[in-house]
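The data below hold one chain only, encoded as structure tokens and taken in the form predicted on its own.
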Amino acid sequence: MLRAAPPLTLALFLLPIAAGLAGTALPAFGYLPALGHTEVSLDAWRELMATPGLADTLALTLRAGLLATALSVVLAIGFCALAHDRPWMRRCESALAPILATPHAALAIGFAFLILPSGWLVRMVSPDLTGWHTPPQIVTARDPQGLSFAGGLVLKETPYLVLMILAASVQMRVRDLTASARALGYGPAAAWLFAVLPRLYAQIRLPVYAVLAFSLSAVDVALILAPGTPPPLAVLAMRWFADYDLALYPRAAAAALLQLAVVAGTIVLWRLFEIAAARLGRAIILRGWRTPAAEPVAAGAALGAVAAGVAAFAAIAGMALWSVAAGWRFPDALPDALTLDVWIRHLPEAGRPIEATLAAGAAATVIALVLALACLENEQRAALRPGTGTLWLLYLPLLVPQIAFLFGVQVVLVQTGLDGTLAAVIWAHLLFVLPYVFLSLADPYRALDPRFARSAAALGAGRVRIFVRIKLPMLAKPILIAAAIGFAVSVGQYLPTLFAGAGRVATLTTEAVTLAAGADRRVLGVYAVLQAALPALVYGLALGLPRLMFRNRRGLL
């Protein structure tokens, strides 16, 4: 039975994406029998190319996506280069948990509360330093250049990349490599950059590509922080898909395929940049340059990473404060008084979105855990060694833009009568939950000392008993952490909920993004806090339950 787990998991990955891409590609080339289009044509592409402002849309998409990714990578690398030998570095994982648990949309809402002309940053220095008694007439959020959009993405992606670097560092002899480089005269940061990073980057390349693909095609963050006219390409395609005029579907499908081409082309360009940077670094090392400038550059990047972390925590605190503010007039730095009135009035309305969020997150996470554990157990019993191809397959749903295949998935769901159901939403969430759960669980599972299982087998225990009585208890903590990550990923899904739910399944994320268009900030704060609180609660349980379960077995904590 375990042998069926890998092909079943691959089918869950590949079939929806393949069917979704086909379901998007056919209308893009004029074939959509449901609307009477049965002949292949390029009309949709001609209409797309004739769209006013398309060049500005593409420029905004590339500018914001590349800026957010480049900044996130530089800040994360600079922070790790400067802090790799600090005793507190390993504890960063716990400190980053609140930011990692907060969905992109909730963090974007908090970031908007922070940087708006009437936001917290301006209030903290007004009117004493600015002289402003009313909000200034400047554009800080939804700016035409997409800088606030890129900034909102950096808040979330920088901690994620720091976490990926920390995880990859465990498998390397960082201390030995940096000590050797320091003995040759390199500074602390330069030693890490020239001795550790070249080997480590190969392990974080796919997470970087996933960040690049998400930054180029994010819709929920773009709806909150990106300009409305022209919008990023993914938002433009989504508007056409959501339009009542069905004649726009072929054009929307063409835009979705163009989004896929933009992401694929940008990943290729990023790879060429990696090759050029590697050659430059190798030339610097071979010439013996000690690059003293690396120290201040790394310090500046680390400072930027810390600033991004502080801004993220301030964004979370800001939306929590708005949700309990009785009144908060400009330019007051703090509310007049605190009250729970808004929570009492609007919490009953949020009941159904909370139920749908919990149900979809719990179901997708449990299914993902079962599949991941079955694949890993089968891998050990069959003595398999997964290669690079397996990693690429796992990252496939994260590298292909959601907008490029979710429309096709929706077409399949409509044909099977499953669209608009909770089951369809769970299935759509599973596509994105499963990779994160598997990647979180794979290293701890493979690192478990095989002598425990051999000792149990020598005492007569069967494979099932060893799995249930030995492996699962010993891996309880990483399993719970993987479940918490999977649940957080599910809570943050916007487009999969929108397409698979067909507008009939509302979650906290879809409600928060809808309210971001112009609702009362206090109401929006309530939904944003709820959206962030559920994953944080699950993270807390994941960290606390092992301490309770194994309070008399310190070695299992």
Contents of the next structure:
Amino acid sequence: MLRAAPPLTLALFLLPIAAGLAGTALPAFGYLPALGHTEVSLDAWRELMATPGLADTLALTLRAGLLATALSVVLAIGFCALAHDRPWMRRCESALAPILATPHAALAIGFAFLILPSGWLVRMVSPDLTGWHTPPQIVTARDPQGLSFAGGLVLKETPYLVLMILAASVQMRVRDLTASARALGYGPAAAWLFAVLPRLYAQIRLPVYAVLAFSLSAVDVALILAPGTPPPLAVLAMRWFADYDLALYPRAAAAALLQLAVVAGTIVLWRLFEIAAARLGRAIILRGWRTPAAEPVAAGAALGAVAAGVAAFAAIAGMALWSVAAGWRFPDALPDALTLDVWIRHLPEAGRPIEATLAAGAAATVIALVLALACLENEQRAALRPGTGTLWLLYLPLLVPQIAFLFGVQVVLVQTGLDGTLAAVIWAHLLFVLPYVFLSLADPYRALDPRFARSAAALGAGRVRIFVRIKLPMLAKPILIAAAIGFAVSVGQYLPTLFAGAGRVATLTTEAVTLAAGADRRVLGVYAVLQAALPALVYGLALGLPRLMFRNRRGLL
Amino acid sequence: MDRRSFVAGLAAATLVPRAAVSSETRPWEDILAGARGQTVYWNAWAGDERTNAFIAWTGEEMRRRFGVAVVHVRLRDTAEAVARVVAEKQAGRGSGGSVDLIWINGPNFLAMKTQGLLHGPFAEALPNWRFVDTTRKRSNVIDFTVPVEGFAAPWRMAQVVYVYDSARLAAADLPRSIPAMLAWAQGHPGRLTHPTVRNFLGATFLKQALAELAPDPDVLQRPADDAAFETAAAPLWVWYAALRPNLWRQGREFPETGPAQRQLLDDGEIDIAISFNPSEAAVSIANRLLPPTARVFVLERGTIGNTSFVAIPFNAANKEGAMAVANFLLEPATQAYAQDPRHMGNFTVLDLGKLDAADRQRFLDLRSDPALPTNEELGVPLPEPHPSWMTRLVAAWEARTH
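Having seen the form predicted on its own, can you show the form predicted together with the partner chain?
Below: every chain and molecule of the assembly, starting with the one above.
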């Protein structure tokens, strides 16, 4: 039965994505029997190309996506290069947890309030320092260049990449490598950059591509921070998909496919850039250049990463403050008075979305854990070498833009009558929860010393007993962390909830994004805080439970 | 949405056989009995917190009094719900549909009505229909020139007003005509905006200007064709071209919704905001969303008014419950609650003359409020143009702003 786990897991991924892509591709090329179109045509593409402002849309999409990814990578690498040998580095993980747990949308909402011309930053210095009694007429959030959009993504992606680097460096002898490089005369940052990063990068490549794909196709963050005239490509496709005018349907499908092409093309481009950067790096190393510039550059990047972290915390704090603000008008730096009115009024109404968020998150996480553990256990029993091929396939839902296949998935769900059910939402979340759960679990699972299992077997324990009594307890901490990550990923899902839930399954994230269009900022604060609090709570449990469970087993902590 | 695709959409719709119209003839007691225990999925735009709270209150009352549960399916745009019904029809789901009740009017209503996607006629079968003002509030029976014919029930009145802060602008300096608004904007660059024209309120900003600038406003009551649109809209585009560089952010970016625009007003980023609710200032003050000095004004030549409706899709799973909600919304007590500026502040669709004394008193008891305009100040609302004008305005604006 266990042997069925990997094919089952892959089927859960590949079939719906393939069906979804087909459901998007066929209408894009004119095949739409429901509307009486059965001939292949390029009309949808012609209409798409004739869309006013399409060039601006593409430029915005590429600019913001590439900028966000490049900045996140540079900041994360700079931070790790500088901080890798600091004793507090290991505690970074728990410091990052709140940011990682906060969904993209909540962070974007808080970031927008931070940087608006009438936002918190300006309020803090006005009118005393600036003389501004009305907000300055400057363009910040939703700027036409997409800089604020990129910035909002960086807040969330930089900590994620730092965490990925931390996880990957566990398997490398970082201390030995940097010590050798230091002995050869490299500075501390340069030592890490030249001795550690080249090998480490191979392990964070997939996460980087996932960040790239997400930044190019994010809808929730874009709705809050990207300009609306013209919007990024994914928002454009989304707008057309949501229109009652069926004639827009093929054009929306074509836009979704174009989105796929943009992501695929950009990943190829990024790969080429990686190769060029590797060549350059190798040339520098071979020439023995000691690159003194690496230190200030890494310091600058690290500073940027810290700034991003501070901004992320300020964004969350700003929304938390709004949720208890009685009134807070420009240019006051702080609310006039605090009140729990808004919480009292809206908490009962948020009950349903909280339930749905918890149910979908818990179910998707548990299923993902079972599947991931089954796959990993099967891998060990069959003594398979962990192949990188399967990794790629697991990452597929993260690399293919959601808009490109979710629409086709929705058609299948409508036809089977499953749309609008919690089950459909759970399954749609699973597509994104499973990759993250698997990836965070795979390394610790494979790294567990096989001698424990062998000793147990020698003592007569069966495979099931070994799994339940030895492996699960020893892996309790990574399993709980993986569960927390999976839960946070589920909470953050916007498009999959919208498409699979047919708008009927409302979660905290769909509510927050709907409200973000401009409703009362205090109410939005309530939803943003709730949205961040649930995953943070689960993180807290994941970090705290092992301490409780193993308080008499120091080695397991 | 450009004109070509809109026409193509309508053409495609004609391929779809019209759903058999089932007019509502059952006794009301049977409908109420059928409604008990149902869960009504009310699909409604959720960008306005006061309306959301009113819908939540409606749900509590419906559960308490009629045993009907109401779930607010929160939309970013009404078209999302229309699209869902269209998709369900395409998928062959003729009953058990996921949408029970839609807050709708204008082009969305026209699309659903012409495509046979609505249940009914049912509105005139509602017991509370007898209170509805069908003579002086013509938009209760004619929505954007389209006869409603009982396929939707009215629930609140809307009329264009402009909101400002009287602490910052003097009433004497307010621009009370469309040309004056241009002059004002030129004198106060960056202090005026409107929601994006993809949003109904943004489209209304343009329609209001069109109503005043069109050489022959009567033409707006008929479906637009190319020639008529070009002639009628030419002065509008001249006006808008001069206005746009003087808008907030030089007219390059627009707030997504009315509430987003109101937030800009509260943040002090702009000085004048358009609204479809005459009690916008009063309600927002009551909810501390605008300063106590907020007020509204209208244009000398009148402003556009319309009615918000609720409609029931042809395949709704809980039609009886949906009708019970529609009837509840028309109850004098509900309408008075809705008109209270502490709640939603929407003017009633009822004819107060048709109410008994006790119910009429509910409206007279509503707190008078300096931020609330009087009926004399509001004047007689202008009729909405035919939906085709809105569709064309949106498409033309999209092409021009890119």
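Numbering follows the first chain given and starts at 1. Nothing here was measured: the structure is a model prediction, and the numbers come from that model. Rigid core here is just the name for the largest C-alpha set that superposes within 1.5 Å across the two forms.
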- Query: Is I275 one of the residues whose Cα moves 2 Å or more between the two forms, with the core superposed?
  - Reply: no
